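Take a look at this one chain, the form predicted on its own, written out in structure tokens.
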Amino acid sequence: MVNAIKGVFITCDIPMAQFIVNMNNSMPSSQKFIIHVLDSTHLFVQPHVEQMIRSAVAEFRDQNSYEKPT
């Protein structure tokens, strides 16, 4: 019998999939969100945490992007 899981299949590069690995990890264990790391750039999570994802990935990019100085 096959078993299937609903979920969110994200690609990305490998810094950005290290940064949404450690979030996961620092998560309490009932509340860890990825079903699968397929391979270093392709992971396989709970649909539930996508928009979280999301956000917490573009509040990443905001304090890491370079702004010139007027």
Contents of the next structure:
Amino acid sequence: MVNAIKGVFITCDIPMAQFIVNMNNSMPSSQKFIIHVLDSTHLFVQPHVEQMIRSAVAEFRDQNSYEKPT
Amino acid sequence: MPQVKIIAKNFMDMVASLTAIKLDKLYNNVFICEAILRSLPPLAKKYVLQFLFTDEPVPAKDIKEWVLADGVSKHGVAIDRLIQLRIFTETVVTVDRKKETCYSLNPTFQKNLQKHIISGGVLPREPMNSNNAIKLPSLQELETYALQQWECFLLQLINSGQGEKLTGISSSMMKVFQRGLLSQRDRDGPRLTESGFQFLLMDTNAQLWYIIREYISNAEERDVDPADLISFLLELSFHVTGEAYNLNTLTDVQRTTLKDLADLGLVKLQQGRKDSWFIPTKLATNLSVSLADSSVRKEGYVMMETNFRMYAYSTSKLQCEILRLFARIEYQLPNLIACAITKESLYNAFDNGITSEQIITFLQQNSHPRCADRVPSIPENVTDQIRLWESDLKRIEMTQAHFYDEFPSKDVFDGACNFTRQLGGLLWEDSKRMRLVVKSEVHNQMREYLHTHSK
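Please move on to the form predicted in complex with its partner chain, as the form predicted on its own is already shown.
Once more the chain from above appears, this time first in line as the rest of the complex follows.
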């Protein structure tokens, strides 16, 4: 019988995918959210983590930029 | 995020949305007929001219035979447009006991246009004689006046709270214009909305369009008939820039309208000893021209360097405000604004809903004449970097989806793949291990499909 799982499908570049995989690995096992790593640029994750991933990526981006003081 | 887009819709879309009776009334005016003819898509224009001296209705079938097979969609658009504007009237005639749809031109429209083509157009009012002691401003002066007035208006529009009253536009009118561009929050004062930011980056004509559109749609609240207003504005666009026209040729409604238009810089009002007159500016005469080909090239003022620094030769406060939307203002000299485009300033802009394309077009449109001659006018590394920074924000794409595996056979899997592909819902497939991901929207259809096919 065909099996269906609800979730969020993520398309991104390879470094981003690695970032998300790494994020998943650093979580305690009860909070792991990746259901399947489909291939190097596609992931399938739990439906509720969309916002969490976005904010983590934004935070990562902010750490990498430097604003000149006025 | 709701996508609010300000589209500078054409005048004619507005005309088309009028009621039938009002439209028929509009066509009594020769100028409107001409303006509308100008605005039509090329094929529709051709049909009108072809029909111009035909008195009998022409069967729809015959018209369709005029076009080649690959022009059918254009034909459809043209006919729709003509019917929408009530230039074509549809009638059903019985020929040989068969019912056929026929088209004929709106008689008033036809008569007026015929007259116009044969005898040439006469302006709704004659310009005043230039010798009766009127000192007319030169075209150059007039243009400066128009742009100054417009800028004044824009500045008041975005700075609504602060700043003294600059133009004569009533505050209630101003509220109408600000609707949609500013969000009114009591605590931190009015703030520009996403569409407000986009509005500021548009070129003058597109902005003018937006404002005029608001002005017209608000007409009924001021007890002015929108049809009258449209016909007056179209009429105005046929006047000659820089000529003086006497005010006593206008009705009362038109005169009050004219006062508002003067505040926007569309006309300049002058008063002599005995009578007063108005002089249309370029902004007014460009009104009826379709948007695409009317973008007047303004003198640019922005110089962009390859090191992301930007020098804007401008004294205008408004332009400083606009640059502030996406750049970091470093210092200001009396005639120069020095700023830099940084990742942070751009992220700010992107947060406010401005896209990289809008910023780049704005920079290109406003580049200093010395830079504008260069190809490309904006250094390529800057435009590329702006786009890269934007795409950096969109590195992850997320879609609500369902994941399927454990298909009983290859046939069912392939069938399911094709089925979802046809629905446009297939996101990912792995034929080796028979797994696929589809959008959540098609999950229910997919379930039904699998139910019937997996038996």
